[in-house]
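Here you get one chain, nothing else, as structure tokens; it is the form predicted alone.
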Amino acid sequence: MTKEECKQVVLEIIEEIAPDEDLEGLSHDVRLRDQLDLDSMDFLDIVMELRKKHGIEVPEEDYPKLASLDSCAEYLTPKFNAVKAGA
């Protein structure tokens, strides 16, 4: 997976978790809880359906290296590839 398909993937879990919200034109390295209106619930909903549709796990410590669109694929392309290799 390339890190622009990474950013898609998170970009539609926030389209199911935050319908209403408006994620043409968001800038990929700001924080996202600064473009969108996300709160610490709709974060950890984020980080779930990783884990639930992906079998991505994300550590609570690792949780600010989700911050942006870029932050995401940087953190989350080799994870996305190692659970797609099996290992």
Second form
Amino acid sequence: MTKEECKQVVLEIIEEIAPDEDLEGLSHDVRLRDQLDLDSMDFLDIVMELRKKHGIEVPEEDYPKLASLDSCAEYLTPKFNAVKAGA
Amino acid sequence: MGARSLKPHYDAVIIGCGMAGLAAGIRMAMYDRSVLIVESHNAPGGLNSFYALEGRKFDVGLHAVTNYVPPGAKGTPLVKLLRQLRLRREDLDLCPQRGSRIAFPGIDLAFDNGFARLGESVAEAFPAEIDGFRALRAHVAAFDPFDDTAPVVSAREVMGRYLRSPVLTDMLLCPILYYGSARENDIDFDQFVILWRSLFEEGFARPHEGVRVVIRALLKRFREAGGERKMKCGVRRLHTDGARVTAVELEDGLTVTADAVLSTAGARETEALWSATDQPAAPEPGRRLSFVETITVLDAQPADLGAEETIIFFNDSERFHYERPAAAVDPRSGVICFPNNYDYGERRLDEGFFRVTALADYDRWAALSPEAYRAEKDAWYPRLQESALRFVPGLDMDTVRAHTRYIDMFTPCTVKRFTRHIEGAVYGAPRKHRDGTTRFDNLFLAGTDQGFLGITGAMLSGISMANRHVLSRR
Ligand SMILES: Cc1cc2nc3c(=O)[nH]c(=O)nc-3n(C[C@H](O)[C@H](O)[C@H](O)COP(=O)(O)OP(=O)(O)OC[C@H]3O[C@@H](n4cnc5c(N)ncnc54)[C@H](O)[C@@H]3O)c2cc1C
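Previous: the form predicted alone; requested now: the form predicted in complex with the partner chain:
Following is the full complex, with the preceding chain placed first.
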């Protein structure tokens, strides 16, 4: 999986948990919280969806790594690829 | 209904199929936890269920779904709740109110969804207080009511820093206490903030078909997510080993085990399920509060008879007494609701409804023989109607009588019978358990005694306790 594909997966999750948000034109290097109305409950759901749909574990101490789309891609892409390789 | 054969073990068992239990169950089931909701009553909904009498549909409680915000609003409890439960706004069919009022002797404060109208009413009726009122509002806006490590403070004490008029203080407290205080004559400030926002900054709405719309939407989500329900069978006993709940025994004799148990029955009610004695572990401060409600079905729309408002919070005395009355009912203050007076667009309710709620004393009602109980209801019904109608200009007792098709009335005993809450308390015990923990590692509280009240509050309580104690733990 590429970083771009990884961002796409994250966006799909956000779209599902916050369908009332407009995801057009998000800056990839700016904190998601600063561009969208997402709170800690929504971030919990991003983590839960990653686990449920993709088998990816994000320990609580790593939640800050999900701050922006860029940091999500940086952190999650290797995890996606590891899950794929393991499967 | 629901589960045909139970599994021997669940990730979580939830006690109570009210708003809190259903919302918690949806969250857990959504994320693949095996979950069983156990409910003693045959109908879901708990304190806000629905029933039918002689072919007519009634809501147990619903005056208003609070926290209404128009589509597109961000970050409010309603929006969070919809997101967390993956519901669409349309699923709840929320129709906004037409306008409400706080009515005290000689002074009225009209309010509406969104804050503007209340601000204008206060400026008009209490010009000397308007700066203090604005400062209080700013304090409420800046306050974080979800920090459950902060000390509990009295709302009256905080209000006293901003307002000099005891009448204005009482008027603002009247809707807030009626819609969510478990304490006599006051409320914890964090709860005050939650309710201020939900009633005054946000507002009231109602689904055209009433609370069953909300319950149906929740049941559907729960079922789709794979949750199981066992209805008409209470939890009889929680077995423990001193540190954990080891088994959940049901009233039909079946026993299941669970990694976590979430109870929405109330703190003391839950304690009674594991405790060997009937004595509470710790004495309880304060008395529990309950209400009576009269429901009058009319053969006309209330607006056509002269009553155009949605909800009226009234008080006829110099001070507002939100306390357990010395008589069976305290008719001096109360809440009037005309469920017809929401903006349903092209739709309307087929019949007119006129509901009045007032404080009541559980002990007096509970002590009556069946005949005396009926007689007491017959006596209080007209008294409460008459008291309330003093605050509805345009509608009088003779008109109501002439148009009445059907009446019903419930008392604290009714609440007790259908929800098992001690003394029929609608908002639980005065002391709340905000973090939801108990003395057992795997037993948690949600709903009424956790501290988020009302329909929206109870659902948010279920969601946050499920997130915190079940989903965040591996
Ligand atoms: C008359 C009235 C009017 C109201 N009006 C409004 C309103 O207009 N707007 C609003 O927002 N709120 C209103 N409320 C308040 C609102 O209904 C409640 O705050 C909310 O429904 C509480 O939900 P809950 O899930 O926390 O508790 P509950 O609804 O009490 O749920 C607890 C459930 O647990 C079950 N239970 C108890 N013991 C056991 C056991 N041992 N085993 C199995 N099950 C058990 C009970 O039967 C019950 O179904 C009203 C309440 C009443 C009574």
